[in-house]
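Taking the form predicted alone, here's one chain by itself in structure tokens.
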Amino acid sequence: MRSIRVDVIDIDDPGDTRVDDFRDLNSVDRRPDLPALPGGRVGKGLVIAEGVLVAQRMIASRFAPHAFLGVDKRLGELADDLTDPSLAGIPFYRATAEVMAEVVGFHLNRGVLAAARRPSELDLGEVVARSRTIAVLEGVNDHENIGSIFRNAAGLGVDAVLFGAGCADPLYRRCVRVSMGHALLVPFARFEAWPAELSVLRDNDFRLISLTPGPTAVPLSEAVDAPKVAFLVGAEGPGLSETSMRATDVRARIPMSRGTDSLNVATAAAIAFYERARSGTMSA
């Protein structure tokens, strides 16, 4: 049996500064995953993974963890993953559940956290060039919806997620948790000029599809059969802007019943991803 590569360090004092990267995770003005803090202060901008499964996916991702904090039971559950040579010398701060709760500010049922620094963001053009099916988000500012979209994208074969104007941070702790760590594995990039940079997708032969409940939109199943497809989804309530929809090739709707006019954005995206997978054109 291979030995773990991390350095196990016992933490008995919740005030120990060595665990500051995990401190006050619910604080609006001190959270370590905020790149910017109130008052114009610069934050740490860390990526925090919660739980064994999400920590495992962080280890497997480009978000290299630089520290762990967890109870002894979770250390044992992660033992096989902690044999990775890339983790040599990284501290695993072992603490009781009570000490962890005082550090993070609440009782953490998942029992382990991992922290990573944010690497450079991926280049939009390179992400697009490597993809055949893409989700494009505009104005999606709910972290749980973004996390769910990443999880749906991973499970249904979507290659990347792109962020337009008005979207929340995909590396916020709740987003990473809800995505089950897939926000760390599914490539994502941001548009600098929105929606003008949608031309990058068109230049790479993507069919741009606006998801909308509009009555003139075609049924979704009729729009997904192109070799390359990008689905645009908007925020809860307002949906996609008219400006963005005008920049797409087709407007498509999910057939609804019983007077329902729309679905949750993550649910709608999942249906679009499934319809694309069902069409058999994802890997054509």
Contents of the next structure:
Protein chains: 2
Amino acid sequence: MRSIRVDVIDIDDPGDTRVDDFRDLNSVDRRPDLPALPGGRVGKGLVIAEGVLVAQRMIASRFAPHAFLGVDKRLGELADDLTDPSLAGIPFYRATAEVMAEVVGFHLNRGVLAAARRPSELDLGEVVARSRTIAVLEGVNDHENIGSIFRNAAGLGVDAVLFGAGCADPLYRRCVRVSMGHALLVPFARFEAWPAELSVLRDNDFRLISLTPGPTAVPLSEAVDAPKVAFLVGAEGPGLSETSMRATDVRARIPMSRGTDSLNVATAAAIAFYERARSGTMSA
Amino acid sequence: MRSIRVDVIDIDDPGDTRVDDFRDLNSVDRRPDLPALPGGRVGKGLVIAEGVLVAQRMIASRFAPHAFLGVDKRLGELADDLTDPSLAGIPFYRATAEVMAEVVGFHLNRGVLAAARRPSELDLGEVVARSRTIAVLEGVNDHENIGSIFRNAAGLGVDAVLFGAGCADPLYRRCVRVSMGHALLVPFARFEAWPAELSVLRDNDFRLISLTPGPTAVPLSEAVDAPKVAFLVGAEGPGLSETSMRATDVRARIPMSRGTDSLNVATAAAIAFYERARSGTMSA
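Show the form predicted together with another copy of the chain, please, the one above being the form predicted alone.
In what comes next, the whole complex appears, and the chain from above leads the way.
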């Protein structure tokens, strides 16, 4: 059996500055998983993984953890993963559940956290070039929805998630948790000029599909059969902007019962991903 | 223009006992939307609708509201709905947002609440006899998931939701809210003997389909083409019990990428409902 590479360091004092990267996780002003702003008073630009499964996925991702904080039981559950040579010399701060709760500011059921610095973002053109099925988000500012979209993308064979204007941070702690860690594994990139930069997708021979409940839209099943497909989805309520929809090739709808609301955005996206996979042209 | 039928009563004192049905909505011990238990210390067996849309759906449902609490702006937004003759003489307690917050125990963005007593539950056999597509839940004890399943059922043409063993209360406030009020509109019923009573579905010529990621399951698209279909779904994690799956006709899976988790239960159900609607045999 290989041995773990991390340095296990016991933490008895919740005030120990060595665990500051995990401190006050719910504090609006200080939470370390916000992007760092000039002056250093807000955010540290960290990515925080919660729980064994998400920590495992962080270890397997391009987000290299630089510290762990967890109870002894979770250290044991992660033992195999902690043999990864990339983790050599990284601290695993071991504490009781009570000390952990004092550090993070609330009781944490999942019992282990990992922290990584944010690496530079992926290049939009490179992400697009490597993909055949893509989800493009506009105005999706709910962390839970973004997390669900990553989870659904991973499960249903979508290669990448791209962010247009008005979206929330995909590396926010809640988003990473809801995504089951797939926000760290499914490649994502941001548009700088929105929606003008959709031309990158067009130049790469993607069919651009607006998901919309609009009455002139074709049924989803008639829209997805192309070698490369990008689904544009907007926030619940406003949906996609007309400007963005005009920049796409086709508007497609999920057939709905009369008199109901549109579906949750992550659910609608999952159905589009499923229809895409069902059409048999998804990325292998 | 017709006039509203409710009696508008101004409430200035948060301690006013007339609004007790809306008091301490987050209190574990006293929240009025829990089923009433003997002795009266826990729950009042009420159903609470939050917000204009859900209140409108409650008015349209078999859950007859007996009181409203809301700010003046929401009273105005509900004016058309409050002309319904069934509401004649019912109190609309009008208060400021601050007084409302003191009554319910937290600040309520949605600005209006409606309360109804729980009517007797629907008869399982009658619900089944009137349906062609049904969702059957086992062990789904998360209110948000149950709410999402009702919303997805309404949107995607599912006629009824049936509850097997181990499910949470579909009339819990959070569930009603997440369902966008469809928990009040989509018929539901409970099995008494589980899973033995699945025979009711079989006697009504339903094909019983277990949704499962199991490797021996057939793709969903091969399972749904029958005149009457019931989808069984289990909780995330444990999934359906083997005993329940044995009582079904076929096990069906959503094709998933390797190395990912199963989907959220409400998302998986939505995909099944979509596949059913897509097959063209859904209830009109």
